[in-house]
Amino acid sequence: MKASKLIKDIENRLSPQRENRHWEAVWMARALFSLTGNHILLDVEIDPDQTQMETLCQWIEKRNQGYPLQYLLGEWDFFGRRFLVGEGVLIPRSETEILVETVLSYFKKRPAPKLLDLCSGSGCIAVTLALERRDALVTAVELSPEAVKYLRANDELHQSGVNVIQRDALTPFSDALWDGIVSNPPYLTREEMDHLQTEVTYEPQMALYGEEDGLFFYRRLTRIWKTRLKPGGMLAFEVGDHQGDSVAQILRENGFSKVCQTADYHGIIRVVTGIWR
């Protein structure tokens, strides 16, 4: 079978309803056949075995009730490098490289920053941080036993060298100041719960819900870390849709100033940052 065969046999049997289902079948067969990007190119001849198949059955079948492509594949990009995903942790979105992108940026010139990141998740942005700033010293927190477990994982499979901590992040862990804080907290509303898209229902509800007005993390993380930031330290957080001046607002009303709110590549406000006095 030749692996354009298989690729377009994969994008059939795919819901309709899916508009990227050319790519994910593309995603699906790199995965299980192992093929590369020269081989899709050269239509290279593919024999599968029976296991092989009986798992892209259970595959279709699986994200055709709306299960995640990035769970399925176990694996997900962010700022061009693999990491580690599954059940029990937030898979890594595009949008979060806006946020990675703006503290890089303002710690350019800052040597050796000790950079701290809350609710960390898959680790994501702290091995990020950690890959892009080899001089720094990074620390994420995280309190969900399976996120550490993918946070470790894809600290140990980047060589990153993050202090991982499991505890929540809601409860300070020492004295030490930071340069930089950073955080992508759960942020969405009730009404935004209520209304997930299929995908996301399968995502852990401990890194979406931000309580009613999805402000709730911001509120209580901004009052317990100001005080460990140094002076002229960085508080930067990633927020949702139309959440951009209230986040704002909570920074300016505990203290920081140069508050700065920075847009996605869509226009739409996802990153607040202040500066600690």
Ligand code: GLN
Second form
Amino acid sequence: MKASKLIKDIENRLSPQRENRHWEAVWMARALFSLTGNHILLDVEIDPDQTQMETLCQWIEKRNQGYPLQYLLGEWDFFGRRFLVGEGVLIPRSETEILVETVLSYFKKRPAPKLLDLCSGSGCIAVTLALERRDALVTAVELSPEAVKYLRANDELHQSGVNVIQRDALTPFSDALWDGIVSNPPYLTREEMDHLQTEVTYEPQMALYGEEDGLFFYRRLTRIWKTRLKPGGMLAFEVGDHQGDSVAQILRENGFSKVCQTADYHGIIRVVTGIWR
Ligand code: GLN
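Now that we've seen the form predicted on its own, could you pull up the form predicted together with this ligand?
Full complex below, order starting with the chain above.
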């Protein structure tokens, strides 16, 4: 069967409400039959075996019930690289790339930065920083044992040399001082948790919920970790919708200077940074 025919078949079996149907079909075909973009362009011949067809049927059925595509595929792209994902770990989001870009840009002219990623999840931030800056020393902290498995696997997959520590980010673990501390903490509000998109309900609540007003981790992490930054060090947070001003305020109240909010390509504030003293 031609790749294009297989993709069209999958597309037709995915429920019509999915606006991304075509791409979801492409991603499924790519993951299941190890196709590259070129294979698809050349419309290669595919000879699916029975196990692959059964898996495909299961994927389509689960996907039509709102199960996340990324968990079915077991991988997702972030910053142009493949990250392993599955139940128990937050799926990397493209908006988080803005956080990584902001940090990379601040450290562009600073050699061998010591960087700490708190609430690291799949490790997409830590691993990307380590790969984009081979001279950096990157440490990742994650509490959930399920997430740590993915974090270690992603570090290994990319040979990124990240120092992985399994522990609670709300208790500092050493007197080390950092040039940069970065985090995409749980930040959804109670209200948002009550109205999650079906896909997101499969993701770990622990990676999403930032207590009643969504700001719990920003307050705690800022207070706890500010004294572990070198003078001139950067604290960089991803923030949720409409949280930019509140998080900027938290940073200023904690003595950070040059507090800055960065928007994505749609003009939505995604990142808040501050410089320590
Ligand atoms: N960006 C995620 C969402 O909108 C939330 C991730 C987080 O809380 N850090 O579902």
